[in-house]
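Next up is one chain by itself, shown in structure tokens, the form predicted together with a further copy of the same chain.
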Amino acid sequence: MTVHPWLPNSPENIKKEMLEKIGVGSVDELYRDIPRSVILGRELKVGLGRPLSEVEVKRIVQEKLSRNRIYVNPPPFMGGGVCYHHVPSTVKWIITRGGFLTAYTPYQAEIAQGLLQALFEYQSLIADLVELEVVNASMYDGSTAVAEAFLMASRVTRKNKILVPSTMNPQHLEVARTWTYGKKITIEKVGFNEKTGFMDLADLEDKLRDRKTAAVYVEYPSYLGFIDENIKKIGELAHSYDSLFIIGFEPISLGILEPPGKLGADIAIAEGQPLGLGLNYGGPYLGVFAVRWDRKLVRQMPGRLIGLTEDSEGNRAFTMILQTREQHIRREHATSNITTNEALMAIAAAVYLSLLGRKGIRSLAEHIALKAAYTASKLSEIPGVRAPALSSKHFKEFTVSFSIGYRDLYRYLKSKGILGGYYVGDKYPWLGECALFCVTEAHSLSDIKLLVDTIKEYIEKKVDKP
């Protein structure tokens, strides 16, 4: 092996003195312990099979993402969970700085009280957002944010019966019931009205009445883009029947809508991409998480928290706090096994929600809801198109049925450069041809007038010539 610009003591001269001072003549010597038996004893078949430059890996790593195909103009229009949204570029800056982005856990709260100050605005941002008081330092997403609010609210109330909507996000339901495998959760759907989304409240108070219920679950805007109206209603009945209140709200429409803190909710959790981070195909995203002040709830929360303190002169200082929650200290018996998380994620939707501020978020939230509903209007115009396909109001992602099949359209709308919607007839047959656009500030009226255009053609010709 030859010296290489990450290793700083892997030139032999150096090799040398230190296995000097440690009184070995070889590395060799100091995997003495190991059983020969199981020593591998050959060269791993990893990368090329040799060490590579810069040059080269850049030119292996570009040429693989120059098979990638990325959609900017226009952007795309594709929900289902996750939405492209700009990322201003103060965001990226922060981001990239060393001392956020290389650091480990702030461990050790003197030297690191900028990084566990961003964390702490972090949550404070989030909090005001949200109205509620608490907000952990971040989950990995907000799948597992929705799987750790269940797991908790079973912790809270002792329960295990979770009562989630029927359209709720198929991925995150699928994780939940993966996280809650282990503790014996059964997650039962509601019925609902086929014509809104909505909640049927009476299945839902029927369901309740065992009194087995740790928590009731509501998307807000939900998967499908509507937004349940009754959702103050839900959580009295969960309430009333000794249940949590979980909300999984949408980060940006809380500009406009009432927040989970006012609608009664006692955890809200959100995924926490819209706040200034990449599609990334997936990840890193951010997991949201908060709760409402009370010691119960608090106690059992999950996750990281920062808290504001003072130094030994009295100054103000920050550091990790109520640890005795976590793996480190509780083991065990922690509220969850989390530690690693999405910090740096955090720290951007802190940078986020600094740059829009309370009337940013607010035109925001207005622009995307009408720019959303604009769309929909004219997408509705079409024959044979029938957008959203639900009766309810929705904020940015909604769906839009078909009278065709909806798989040929979007190959056409991809062979005209435009990322379609996200097919979910299959999820959700009721819908027919149905399928999850998103709008957002990143769309112009141009790029929105090309998708309408476009779609209009195709069902045109089709209808000529079927």
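What I would like now is the form predicted alone, since the data block earlier showed the form predicted together with a further copy of the same chain; can you produce it?
Just the single chain follows, nothing else.
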């Protein structure tokens, strides 16, 4: 390899000295555990072969950005765990304050009181929302919160099986399997009713009988948008076999649905994206994590807790009261290796919830539920369309099945400037040609009419063809 202009250690004499210092004969020896078939056999081609000026870099980046298609009018109708919501300008302005935007982990409480208080307020607001006593601050996103909850349940119960819905968010399931693999934790799906999507209670109890289950996990509402009406019974069954009960909830839905605490949840997790975070090209997002007050549960929580106390002069003070990360005092006894968490996203959620208030979140949830139900009813009036595809109550997201191939319809919608539902027929074949749609407060009645009319227009064209 020749000397690389951007790699300060690329000159041969420097590499040789470094390798001699660590007792290695060549750079290749550092990668001997990696299969040769996956190692690039040439120099990495990066950049344009020369340093670029700021003007040149900006032009290249702007050209690439210009290829992006941004769907604003109408907003995306695509479901799948994260959806388009209105983000108040206030949220963005507050989190761009220097004290929040540039702040790192608040190791020194005496100079980070503002940041610590903001995180304490986030914990308090989420605790009120879910009606559980202890909330951490916070996790990376919904998928990592799920995985951490599974690991935590296994540590607390000393069992290694987790039971999950067959309709579980496939991305979350994949992350959970990856994170729990090294701990030899088995994740097993429970049977379900194909008409409603509800978990099969008989199959659940049958799988619980060996008493090896650390926890039963449910989504509320589910990944497919339906609300399982047996949530409380599922929790009672889990507890009767000495298993923990974990609920993955949608934050805004709690404006009208019973909170996880009232449903008997031991652990509640969520993707916090709906709470003022936008879509952000896939992140950063926010993992919400809460537990009921139980010393065993609290001591095994991942992440950190912010507490309120008094200083030596009796003044109110905030500090980190539980730090289970490996780079703090826990070291090899840490419950999680989460490091710089996305605290800024937690602060954004706190600002958003503060703006809404108790009445606001209820009003918003009602608005979304009615608008989604209205959209589903209008779609179901189109011949060859069934919405929702499952005969259950839904919130925000719902499945729509089609008598024709959905992928071609999806491309047609895109050609008309509409980002349609997310195809799930390959993941849930029993639903047939099916897509997951999402409707929120950001969609106007004219947006919904445009979607319905365009789908109707396409299907009529397909039917009229000889």
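Here the structure is a predicted model, which is why all the values come from computation and not from measurement. Residue numbers count along the first chain shown, from 1. Between two forms, the rigid core is the largest collection of C-alphas that superpose within 1.5 Å.
Annotation: Cα of residue 426 displaced by less than 2 Å between these two forms, core superposition.
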